[in-house]
Each structure stands twice: as structure tokens, then as C-alpha cells.
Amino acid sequence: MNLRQVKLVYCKELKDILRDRRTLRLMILVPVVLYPLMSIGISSLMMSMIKKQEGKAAPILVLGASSELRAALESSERKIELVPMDVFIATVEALDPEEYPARIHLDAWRADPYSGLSDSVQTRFYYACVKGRAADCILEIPPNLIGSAEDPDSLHARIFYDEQEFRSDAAESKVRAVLRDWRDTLSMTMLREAGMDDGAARRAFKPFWISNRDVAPAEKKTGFMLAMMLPYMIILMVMLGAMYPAIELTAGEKERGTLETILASPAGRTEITLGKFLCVFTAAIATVILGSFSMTFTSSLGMFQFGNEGSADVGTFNLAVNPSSLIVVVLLMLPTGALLSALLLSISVMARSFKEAQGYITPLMFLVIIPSMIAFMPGIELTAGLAWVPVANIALGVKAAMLTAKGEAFPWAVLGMVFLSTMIYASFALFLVRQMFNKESVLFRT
């Protein structure tokens, strides 16, 4: 093998790739520009939506509440608006019965809001009411809630809401907070009526406080945040960074009729294969490094924005990452880039056109993305067995590295197995590419 020929092929292909706008967009524009803009934009939009919803008065239907509880709800700083019963009923009657099937159960509910409907029908009825905006949630207070001799565990103030509906979920949080404060006030009143003074009542109500302290180092806290998304994003960015160069240097050249030119050069098939592989590998690594730094910065910014919103610690969030963890992650990027670059080349070289290569690569993306999502699953850790599972081992290896704080020992043995196994798979995939470049039936497929 002539390394000088490999270098010439590599430099030639790299120049061609850098002239291709599609590749540059994926290598630079997406990870460096679009990802931060999307992350910051989405974070800002979410915060503005939350603030907007908190500032709006949530319409609540209350059944059976005492005047004290109603006053507590209406005067709450959390902005709650009590919906009159006649307004609620009129709104339900005006709903389209096919889209919001609530009106058909309205008469039975009006006759007895507590037991006029079975549990399943009541659930569907209130869901249609919330969906039709008759109320954001419904608070049901049983008549015997206060002063009852029943077992306290059987007494429930029930809130009906739609957790998947943002406005309804926000309304439930407001009502629950007011109910909790009102229950605490009621408990203090009952203790005073039992003959306790204020000090004794407070001690009986809260005999002690519970405080907690997170003892995890700062770099482990940051590492946990990054360990959830970084493994998946690394694998995805390697795929995106290598995909277009791999297609362009194989199927693209076939389509343009320029593949014969490089095959007629003094470089042998091995040198051509290695030159193209190294070019695709370079694009993949450049993309993943740029994207990882961009993602780390924007994720930390999002953590600062959400974690400190409204707290006394605004401005105290520090990005702390174990430098050794970053080195391990970079080392794991190398076999990942080699494996996916070789796989993409082996698939693309079989295609006759750019479009056909894209169709071949689509199933591979699913096969790669699904095991990379193992990092999202709690409780799954990197083991010697999982170290030999392609793609999943990289995701778990990156996760394990990011969760290792400064001063802690890295699981070098199992991380070494991840590196070794992935390099073995990459070498086999590169061998397949080399074999395909030797077959005229593959290179000149029409």
C-alpha cells in the first residue's frame, strides 16, 4: 500500500467535499448555528408560554366548596377564576355533541354531580368539558369533607383535569397549591380548637423539618444533564456528518461519471478506498466535535435559564465538566466515526445514483438511532456484555464517562472493550468497502 497515493486521494476528495454546499451545511451550519438557535429559541418560547399561562386567570368549576375555600381560591395570587354553574352548563350545552360528547350526560350530571355518573362516564364527561373549554379543571369537594367522623384516608378532594393539555395541567397545579395551603390552615385551626396554643399547634402540625443536601460534585450534576442527550446526539451527528460525503464520493461520482477518472489513476483500489474513507471520517469527526461543543454550551445555557428561573441563586450556575470525561468522549467518537463512515461507504457504493443511496441509508439510520436511545433508559449501565453491542455500547460508554466525577476512577476495562469492539466492527466494514471497490459489477452498476 502506497501512503503517498492515499494522501493524494484523501486531499483530492477533501477539496471536493469542501466545495459541496450540502456537506458544509451539515458539517458547520446545522451543529454550530442552527442547533443553538433552535435550542435557545425553544427554551425562550417555553418560558414565555409558562409565564403567559401563569399570568392568565384559570377558569375553574368548583363543586361543594365552603365559602372559606371559595374565598381562598378567588383571592389566591395564583390567579384563579371560579366559573359559575350556569355559565358552565350553558357552555357544555353549546358544545358540538359529536366533537365534545358531554351534553348527552349533562342531565344525569346536573341531577347528582357526585354519583349521577359512573366513574368511566364521569371521566369522559369531564374530559369533554375540559377539551371544550367549559373549565380548565373541575374541583370536587364532597359534602362531608370537613367534620366527618369517617376514616381520613377515605376523604378526598378530587381535581379532574387533562394532564396532556398545558392550560389544564397549569390550572391543576394552581388549585392543588391553594388546597394544600387551605388544608394546612384548617389543620392549625383544628389543633387550636383541641386546646393547643399556637406554638404547640405548630409543633404538633410540623414536629420537625426535612432538609436535603445534594452531595454530588458539580461536574457530576452537569454530566448527568449531558449524559442524557449527548450520546444520542453524538451518534446522530456522526451519521449526518458522514452521510452526504459518503454518498457524494461514491454514488454521486457514479451519477456524474467521474468515478472512472480516479479509478484510472495510479492509485490502487486499496489507496482509493482508504482515501475516500479518511475523507468521510474527517467530515464525520469535524461535525460531531463542532456539534458536541455547541450542544454542551446551549444545554448549559438552558439549564441556567430553567434551573434558576425565579430562584435566589440566579447567576450561580456554573458549567463544570470533568476534563477526563471529555477526553474519553472524544476517544469514543473516533471508533464511532470509523464504524459509521465505513458502513455508509459500503452502502453508498452499491447505489447507482444519489437518490438511490439516500433510500438505502434510511433503514440504516433507524438501525443506528434506536440502539443509541438506550442512554435515555434509567438503570441501564455499561457492562462487559453490552460493550460488544454495536452503537449501544458507544451510547452507554459516553454516558458512563459523563457521569464520572473528578477524582473518581473510570471503568477503563469496559471502556476499552467498547473501543476495541467498535474498532473491530469498523475494520470489518472497511474490509467490505475494499472488497466492493474490487468488484466491477458494483462500481459500474447501471
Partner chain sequence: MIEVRALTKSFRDKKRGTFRAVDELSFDCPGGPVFGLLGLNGAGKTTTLRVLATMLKPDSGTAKLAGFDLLDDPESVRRKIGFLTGNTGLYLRLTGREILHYFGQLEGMTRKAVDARITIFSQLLDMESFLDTRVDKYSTGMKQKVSIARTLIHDPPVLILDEPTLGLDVVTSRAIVEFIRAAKTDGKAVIFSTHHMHEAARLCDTIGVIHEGRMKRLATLADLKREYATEDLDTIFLRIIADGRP
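Switch from the form predicted alone to the form predicted in complex with its partner chain and print that structure.
We keep it simple here and write out only the one chain, dropping partners and molecules.
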């Protein structure tokens, strides 16, 4: 082994790919610029959409409500606007029958809005009404809703909405909230009318509150989301970062006719292989490091929003990651980067051109990305057996490391096994690349 040659090849290849815009774009631009921009963009877009919907009056059609309920809806600070029946009908009438075939049921509906249509037809009709913007949702109050002697279980105020439609979903929440408040008031009134004094009524109505507190340590909470996403993200980033260099250094050389020149030079095949491999490996690791920094930074800005508004765990991602977890993850990334770089090289060296190599790499992408998704599955933990399943072991290893809170011991035994097995696979893949670089039928494929 001539280390000087390895170093020469490595330095030259590194210089070469660092001047390649395509490579740089994937290595730097995607993780460092595009990724934060996307998450910032998406979350701020979501926020502004929510804000906008909240601030806008939601047009709703109310069927059969008492004047008190109407007043409660109209005066609500949640901004609800009641659509007059004639306006509603006029809008539905004006709908294009081609686009909204359910419009034809308007007459039957007008004749009897409660039961003029069968359930399935009613669903389609209201869908058309919401889509056609006659109203964002429809609230149906049966005439006997209040004060009837019927079994309360059969009494329903119904809201028709389209959850896929953002404005309709927002209108539904508003109406539901007002309706709930109104029902609470009603309960209180009824209790008072039944002769209870205020205190007793309140106690009878709501004898106690239920509150809860999540006691998981902060690292666990953060770790959980991050631990699911990170393995997939990291493996994807390694693949993206290493892909172009791997192609460029093999098929790219064939395509441009530089391969013969290097083969006719005194550089040995092993030295060439190693130099190229180290260069691709560097690109892979650099991408991971850049990407991790960028993800950490983006997350620390609180750009990840999880949970529903109104649910207890509206969370911004507080980045309480255990620092030693990150070190373990980086350690795991070393054999991973080596394995994926060698795999990419061994596949792209077979191609005759850049295009062809890209075609070969696409299936490899799937082969690698899919097992990395194992970390998304709850309940699957790293075991001694799984530690030998390539790629999946890394995903689970990263997840296990991320879920280890400060002060807890890492599962060193299995993590060590992941490291070891990946190293073995990586050496095997590297050996494969070297064999390829010695094969005439691979280098001079016609």
C-alpha cells in the first residue's frame, strides 16, 4: 500500500468534487439552507393560515336554532357569521351543475332540510355546499332539542363540515366551542331551575376537574420525536451527500475518459480505490455533520410544531438532547458513512455514464431508506439479533442513543454490536469496490 498515492488521489478527488456545483448543492445547500427554510416556511405558513382563519368570520348556516343560540353564535368572540337562508340557497343555485352534481338535491332539501334527503345524499349535498362556499359548515339543531322529554342520547346537534378543507375545519371548531359553552350554560340553568342554589348547581354540574402532568424527562420528550425522525433523516442525508461524489468519481470518470489516464499512471488499483472511497466518505460525513447542525439549529428556533391547537401538548420542540447521545450518534455514523459510501461506489462503478449510474442508485436508495424507517415503528427496540440487520440496526441504534436520558447508561453492548456489524459490512463493501476496480469487465464495459 502506497499511502502517498492514496493521499494524492484523495486530495485531488476532494478538490474536484468540492468544485462541483451539483455535489455542493446536495451536500451543503439541501441540509443547511433548504432544510431549515422548508421547516420554517412550512410552519410559518401553517401559523399564518391558522391566524388568518381565526381572524376571519366563518360563514355558517344554522338550521332551526333558537334565537338565543343564534345570538350566542353571532356574538361569540370566535367570529362567526350566520348565512341567511336565502343567500345560502342563491349560492347553491348558482353552482355549476357540472362541477357540483349534488346541487340538484337542493329542491328536495329545501322541502325538508332535516329529512328530505337520505343520509348519503345529504352528505354529498353538504359536501357540495361547503366546497361551493355557500357556507363553511352547517349546524343542524333539531326542533325538539331542548326541553323535550326524549332520551337525551338520541338528541343531537349536528355539524356538517369538510375536514380536508382548512376553512371548514376551522369553522367547525368555532361552532363546536360555542355550542359547548352554550350547553354548559344550559345545564347550569336547568340545575338552578330544579331548585339548586348556585354552589350546589356548580358542584353537581362539574364535581371535579381532571388534570394531568407528563412526568417524562425533557430529553425523553424531545428524544422521542427526534429519535424517530433522526435515523431516517441522517441516513437520507448520507445517501444524498455521498451519491454525486460516488458517481462523479467512477462513472463520471469513465464518461469523460479520464479513467484510462489514471489507470495508466503508476497509482495502484487499491490506492485509487481507497483514495476515492475516503473522498466519498468525507463527503458523507460532512453532509451528516452539516445536516445535524442545521437540524439542531432549526429545532432550537422552535420551528417544529407538534400536536393540535387546543390539545394539552401543543409543543414546540425544546431541544433538550443529551449531549452524550449526540456523540454516540456521531460514532455510529462513522461505520454507516463508510458502508453507504462503499455501496454507492460499488454500484456506480459498474455504470458507463452518469445517467446510468443514477438509474442504478435509485433502487439502492429504496433499499437503504426503507429499513431506516424501522425507527418510526413504536415498540421495536434494538436487540442483539436486530443489531446484525444492516441499516435497520443503525436506525434503531440512533434511536436508542437518542432515547438515553442524561445520567442513564447507554445500552453499550448492543450499540457496540451495531458498530461492529456495520464495520464488518462496510469492510466487505469496500473489498467489493476494490474487486470491481480490478475487473476489466467492469472498467471497460462496452
